Each structure stands twice: as structure tokens, then as C-alpha cells.
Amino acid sequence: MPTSSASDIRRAVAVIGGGFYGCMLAVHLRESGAEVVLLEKHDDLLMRASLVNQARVHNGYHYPRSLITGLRSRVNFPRFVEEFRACIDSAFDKIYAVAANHSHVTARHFVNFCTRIGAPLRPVPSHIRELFDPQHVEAVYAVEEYAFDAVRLRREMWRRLRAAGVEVRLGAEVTRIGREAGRLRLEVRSPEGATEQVVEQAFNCTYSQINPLLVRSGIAPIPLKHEVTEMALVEMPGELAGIGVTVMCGPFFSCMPYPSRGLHSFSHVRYTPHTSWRDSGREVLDAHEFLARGSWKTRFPLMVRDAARYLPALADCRQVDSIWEVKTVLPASERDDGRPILLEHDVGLPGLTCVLAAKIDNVFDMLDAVPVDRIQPHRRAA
């Protein structure tokens, strides 16, 4: 390995992955007194899962089978909205409907759950209720839920990183992590060539790339499940243009404003996932490479055909595009759709922490759980 320089040793912490969680963590650690370098392999921040998602700011409604996830969303919702107000789109009506058949919850269950977590429900006007087929939909509620603009969020994260004094290196892919002389040594590949970053602590916030980095470093992977997902982007018909709709809870669908493109996202529990796999043993798929190599065909016609049974007006929506990404979750989440945050310290190497989270609005739970007293003071060269 190349010999480290004095400037390398001064950087106490590396955050690997410039998604929303990685950026927020880098700012948090810098404001806690650490010298921080943020390493992102793409040419900008928030380019993968932080951008390619439903853009939903959860308020708990989505998780009636996971009380803890719903409650944490409810607690974090007002904080997220207040802190990122300039990135929030609230100028639409958000509707939740409970399917009459094949749903994991009934309307009564859903109301009781919302009451327990303090999530407000309101009756919908008759012209909204009439949009839904009564044979397929048991109940319809107006709720308080918003969307975020990922492009504005990216600009905000750049502002915070610069204000905090975080060093950001774009086009810098960490290929391996080792440990020598009591410090972590990160091998970094960039267009300028191979370099090395020497730090006291490192946080692996690479989402679907967590395990490939671990395995390249000779560390056993964390049990994770991955799905190649398609989010259709659509223009909604006039009567649905100003609303977002989620039909739950089970093999149903959601249409949400997608502010960064001025469209609606369209996802379907049955058709959005195109394939899935689990990491096991020492051989893991590189999710980004797998997604890039695949020839993926849209399932939008299947999505809209099924969804129109519940909301007939959807038959007239028009697909503009589809966006694709790999969704990564903890396998235990399949039981109840919960979205716990993984924060695991000393993964294979002292000082290496892995972070995995699937809900952008619960970032504060992660920040509150990071023990900043574990971060060693930086050591300047003599």
C-alpha cells in the first residue's frame, strides 16, 4: 500500500456513501468535532436510492403491521418537515384507502393503529370517495403526508456539508478496507488513480453496496435482501392530478407526487419488484453492476390494469418514464413491513460501522443512535 501522508492522519472519520444518510451523518460527525471526509463513487451526491424512490415523507400510516416503525415515522415527521421545509411538497391531497379483499388489515384495524400512534385521519369529500370502486375498497381517508423534492434536498445537503467543513470527494470508490497500526486504511479508486485514506473510524453507508465492500475487505457479509425495483413515472388524469393515493395493506399500489420531475410515481407491491436475492456466504452480487447489466422491461401495463380496479380513473394515466434501483432491506422486515435501522459497530474490523436505513424521514433516529464519544480525536502530525 502507498505510504500515508500527514494530511491522511488528520482525517479522523470517513463516511463512505454520499446518499442522504451518509451526508447527514457526515455533517453530524463534523459538528460533533471530528474531521470528516465523505467518499462518494458517483459524480454527485444523492444519485442512487435517495433519488430513485417514492419521495414520500412518512407520517406512520404506511406501517399498520409494525407499530414501532409507524410510531417512529409519526415522531420524526414534524421534525423532518420543519428542518427541510424548502424541500417539501405539501400542495396535494393525500388519500389512504383500505382494500375490501386480500388486505392484511381492515378499516377498523387501520383506524385503531392510527389512533395509537396519533396520526390524524379525516373523512374525504364525496367527490373523492366516488373515485374508488366500492366493491374493491372498504374505506377511504384523508391523511397528512407529504413528498420531498430530491433535487432540492441534494442542494440542501451540499449547503450543509460546505457550512460544516466536511471534505467531499466525488468519483471516489472505496474498494477495500483494512487495518494497520491501529487505524483503518481505505483503498480508494478514482479517475486520477488509486489512493489511500487513513482514518480512525469509518462508516459504511453504501446501502445496496454494503456487503460487496465488506466481502472485498475479507469480512463476512450482513444478511440482507435486495430487489430490483421499477418506479413508473406518470402523468395523472385531471381528476387525480392534485392527489396522492395509497391503497393498502397487501398486494396493492401507491401513486405519489414526484416533485423533482413534476410527475407522479406509480408503484405496485406485486409488480414493482422485478427480481430479488439474498446475500449469503462470501459470494455476493454487486447490486449496481447487476442492475446495469440487466435488460429490464416495464411492468407498467400490469400495474395500471390492476390498480384501475380500485381507482378506475387511473386507467387514463400516461407513463412518461420508469426509474430503476435496487432496494435493500433486512430480511426480518418481510414479516411486518417494518423498516428498522441497522447500525452495527466494529463489523469485521475495530472502528468500522455499517449503517442501513430505508426511510429517509427517520434519519434522526440514526443520528441520535450514533455514539459520537466513540469517535477518536484527530491527531495532527508533529
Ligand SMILES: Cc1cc2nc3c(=O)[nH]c(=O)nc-3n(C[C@H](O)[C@H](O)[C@H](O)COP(=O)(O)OP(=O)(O)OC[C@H]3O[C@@H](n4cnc5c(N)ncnc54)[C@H](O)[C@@H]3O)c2cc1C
The other form holds:
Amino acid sequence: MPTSSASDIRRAVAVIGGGFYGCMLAVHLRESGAEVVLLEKHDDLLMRASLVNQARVHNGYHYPRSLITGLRSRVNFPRFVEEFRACIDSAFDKIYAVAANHSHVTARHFVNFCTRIGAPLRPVPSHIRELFDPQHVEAVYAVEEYAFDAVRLRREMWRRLRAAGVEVRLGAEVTRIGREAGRLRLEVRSPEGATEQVVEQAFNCTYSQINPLLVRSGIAPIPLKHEVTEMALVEMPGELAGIGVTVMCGPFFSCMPYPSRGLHSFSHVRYTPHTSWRDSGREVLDAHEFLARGSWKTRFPLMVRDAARYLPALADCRQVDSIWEVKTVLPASERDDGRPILLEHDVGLPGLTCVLAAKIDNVFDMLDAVPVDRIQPHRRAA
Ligand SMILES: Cc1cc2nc3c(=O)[nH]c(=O)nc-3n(C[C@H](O)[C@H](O)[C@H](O)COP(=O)(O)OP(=O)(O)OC[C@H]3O[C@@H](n4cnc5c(N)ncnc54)[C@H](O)[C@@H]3O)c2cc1C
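Could you output the structure for the form predicted in complex with the named molecule, given that the previous block was the form predicted on its own?
And the full complex, kicking off with our chain again.
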């Protein structure tokens, strides 16, 4: 499709944001009969939160304080693994440990929770149990939890988008959305200059950028919380190379394979978030710009020093890199760490839907909730 400044009124639906959610939604809408254009400001798909995350395919264990998120993870896990088998790393032992002190849950609570959501817990072999300091760790379980490879997911998204016939515009940043003659008019900044896209419906799937786009369009922001996050990428010492570990549930840490780099990610509940803010009023921070302009200093030494108290062998892991992204959540998530998806229709303008993703693996909750009958019939220019 030409990217001239002329309005193109043949496009029925625009999806703004080529992360995992935008890609999956674009394919879903196209397969539901809409004519779809996907607009992404970067030069490739899945360059932001869908790449820079912990790569955990959740199976419920992580949410002992939110039964509903635990249960939805249990439902989505087999579906995700089945559908994206070629993007999954399951060749490691995944361990959940419960901290002895300062934890929001005890081992008994954790076992009860896993029983309620039907998530299997197995005893760990003694050579793994002995890796943990019993003074700091109450219990250790082997679980079924995997990691995904975001670069393979990106390839898979390209394959699906092409097969479905979605038009993808890279380097295309939507700067404003307005309404004109019953349609939505998207102003787009791209290497070719300013263009526009006129559609009947648009989906704002820009994650940490949802509100800057709304506010630039004269629409009140949605209450959201943002955190600048650091995850270290590390080489594990030999005895930990084939395992992933999460210590529950509070100011502890996770260390698990990050398949797209062949390393482990290392995150710590206390040190991974460097700063946070909430959107309110008409002034909102542009999260991408804020992250890019800040001079952030790694906190890996703090992460590893604390984590080695629980798992002493971690003291020998070697930091190779750190990856940084803004994590955006609903303020309600702070209460119970739950991860519901936000899906709000007609936000400020009829036909504009906002989607805030929560986790990669619960994308199906979003797809199942986008009613196909909301997609207007395709209309051609007179
Ligand atoms: C530190 C961290 C750890 C996480 N760990 C996990 C985990 O282990 N497992 C899990 O399932 N989930 C995890 N998540 C959550 C998960 O990464 C997100 O829920 C998911 O990636 C969001 O997908 P998305 O497509 O909505 O967002 P993104 O992947 O960020 O995509 C949004 C896209 O919109 C584009 N964009 C923004 N503004 C515009 C504009 N104006 N015009 C055009 N394009 C625009 C961006 O460039 C970007 O490509 C984690 C997140 C973070 C940050």
C-alpha cells in the first residue's frame, strides 16, 4: 500500500504497535475478515517489551497471591506451548523455592495454592536441594515451567502476518489520532515524512506508550503504573547451568534461561525496578524517551549479593549484559501481583480500543475478548 500523504480510506482497521500483542491481534482481525494495517515505530517487530522481558512461560506458580491469574496461566500454558512449540525452551529444570523469612507465603500456603490451581509440584533431587541455604529457604520444589525465545517468536509473527495478508509498516510512528467524517484519522511519522492512515477502527497496542498517544490525541490517560526495569543477562556457573530458579514470594529473585541470547536472565524484585511513576492528569511521560535519555547504572552487584544468600553458587555467575525496558501494569496489580489484561473500547473516540498486555502467554485472553462483531464491514472508497 502506498505511503503517500493521501488518505487511504480502504483500510478498515489499524493496529498500532508491532509487539507480540499487536502482531497476534493484527492476524486475528485479518482472519476475521478485516483489512488490517499494522504500524510499528521501530525497524522491526517485537523490539520492545516483547523482547526485553524474563521470557517465562507462566504456568501459574508465580501468582500465589492472585488465584485468578494463577488459574488463567494454567489454562493458557498448554495452549501457548502447543501453538508456539518451536519457540519454547523446556530443556532445563525449573525450581521454585519458598523463602524462610520475609515471604508473603509460607511453604504450606504455596502448596495449597498449587493444589488449588492444579499445578504439579515434585520433590527435588538432593544434589539440587543442597545448593540452597536452609537458613534462608524453607522449601524447594521442581515444577513445570518453560522459557520462550522472543527472536523465534518474532520470526513466527512475520510468517503469520504475511500468510494472513496483513500490511506491515515499519518505522511508522503514530503521533496523533483524530476523528473525521465518521472515521479515525491517524497521523503517522515515518522516514518518508508525515503521512496519514484513515481507518474505521484502531487498536492502541503500544504498551508503555498507550498514554502518550492518547494525550497527544487530546484524550485523558488511563491510570497506569510504569517501572524502569533492569534484567541482567548472565552466564551461570556449571552446577546451575541447566536450571532456572525463582524464590518466592516477596523481595527475592529469579534466574532462568533467556533463550534468544543463550544466557540466563537475572532479576530481583528489589533491584530490577530502578524507578517508577504513575500516569495522571494530562501530563504523561513518554516512557521510551525517558528510558533512552536516562543514565542508568547497573545494580547487578546488589542483585547477586542478595541472591547468593539463598543460592550460594550464584556468587560465581558472570554478568554479560543488562537489558532495560519500561514495564507497565495496572495500578491494581500492586495489591496482589495479578496480571489482568486491559481491553477498553471507544477510549475518547468511537472506534478506538486500547489494549494493555500483561504477559506474553495470556495473549489468548485478549484474542478471545476482542469481539469480531465489533469489526465494521470493509468499505471501499467511493
Ligand atoms: C522486565 C519485564 C519482564 C517481563 N517478564 C515477562 C515474562 O517473563 N513472561 C511474560 O509472559 N511476560 C513478561 N513481561 C510482560 C510482557 O513482556 C508484556 O506483557 C508484553 O511483551 C507486552 O506486549 P506488547 O505487544 O503489548 O508490548 P511491546 O512489545 O512493548 O509492543 C508495543 C509496540 O508498540 C510500538 N509503539 C509504541 N508507540 C508507538 C507509536 N506511537 N506508533 C507506532 N508504534 C508504537 C513499540 O515500538 C512496540 O514495538 C515482562 C515485561 C517486562 C518489561
